[in-house]
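Given next, in structure tokens, is a single chain: the form predicted on its own.
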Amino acid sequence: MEKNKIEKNTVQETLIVPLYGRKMCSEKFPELYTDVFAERLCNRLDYDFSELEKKKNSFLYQFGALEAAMRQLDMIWEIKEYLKKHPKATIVNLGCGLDETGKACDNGLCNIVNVDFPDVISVRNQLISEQNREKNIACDLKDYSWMEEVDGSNGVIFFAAGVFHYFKKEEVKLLVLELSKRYSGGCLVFDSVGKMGLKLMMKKILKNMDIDDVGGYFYVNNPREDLNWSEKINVNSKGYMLGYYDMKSPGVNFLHRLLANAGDKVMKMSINRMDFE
């Protein structure tokens, strides 16, 4: 089989690195997480992983690819528990990247959107192929022209992972205030973090855009207080790391779980639900 090659410092190789997390958490962790998705594709890829390779027994790196793994089990879950009321929803994974969240969900009725950038979707198509009632939307989530060819009629579920950090707060009010209009019966799931944690993990990443203070950018220290946008949006919050899955699994052992405990009291990293009435 042909293996499709991956260039160094291009968009390519920014969306390897989170696809490679999964991989091996799925390895490392079976028993809590698989993605047969990132390992088949990870497989099909002509890339170097010998830097990641090095890093995947070191603590941190494990908790990361941990907390990334218990992102994608609490979106699934929330997708799943809202296609027992509508199976025939539409499930929209906003800032889509390599993640195939959608069909992880799949229960053969409902519909797959992807959104992301022109040029991540470009690479999506080529190393992706669109399944049965899946289509990928190259547009900005900030140019809302997306949303004419998202059909909500039998229900919809829009969920963003670890998208909303890089967004003004004002500009995930105005999204969410129109998907509400748009949407009715629809819901949001997303997850953030409060402002503390939104200064450690942004650090690196504003100090390269010369940014120093995180005021301006999206952070949820209360969710029931600081979501609060609309009468007819109704907001449930969740542990993001122990709130849905206690970790109690073989391989996390009691350091992985301790820091997730951290995360979810001290850095506020929560799991946001939002329905539209």
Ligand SMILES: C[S@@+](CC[C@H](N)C(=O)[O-])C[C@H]1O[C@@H](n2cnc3c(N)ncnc32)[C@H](O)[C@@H]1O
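Having looked at the form predicted on its own, could you now put up the form predicted in complex with the named molecule?
Below: the lone chain, stripped of partners and molecules.
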């Protein structure tokens, strides 16, 4: 069977880390988290996983897998909460990679839209079949034409998991303001880290992509102040690792939770929800 190739050292390659993390987490901490699709998807990709395989028993690597899982659990929590009030809403996965969070939240009524670069969507189309009420859009998020294909008339929740770190601050702000203008009553959920967190965690990834100065890139030290972009947007934030779940689960030990706490408090890892009036 021909495998689907993901090019090295591109922004698109960054989808591998959370995908592999979700696979690992499902294996190591099944009580906390399971992603039935991740392993199957990893097996079908033309990508050299040996570097990741080598690290898979290290404490830090396991922590990275927990990060991928907690982020997805947090997003699912927010989406399900929004769907309680707007059951027919559209769920939009911004920079979806090979993530199937939309499906995990499907209530049988909502619509699901996944947006990513054309090469990622092409791999996605080959690996994951679109179900009813689901649509994939191949477009750069910075080219707002994709919004013309998103119907927010029954409510809309956008989420971006691990995506805005690759944007400049101004680019995130412009995107958010555009969404708030077009989708009154809608909501956007995304993760962020503070400046120190961005420098440390993204060092290797950004270096591989020839980005050596994170200065202009998007980080959030203080969500309520830093994201105060419009009177028509309400901002709420919670800790990324421990803001939604306490991570008390078999296999997750005290040190994992200690690091999770430091991630939230020191690295300022957070999940931000912006509601558009």
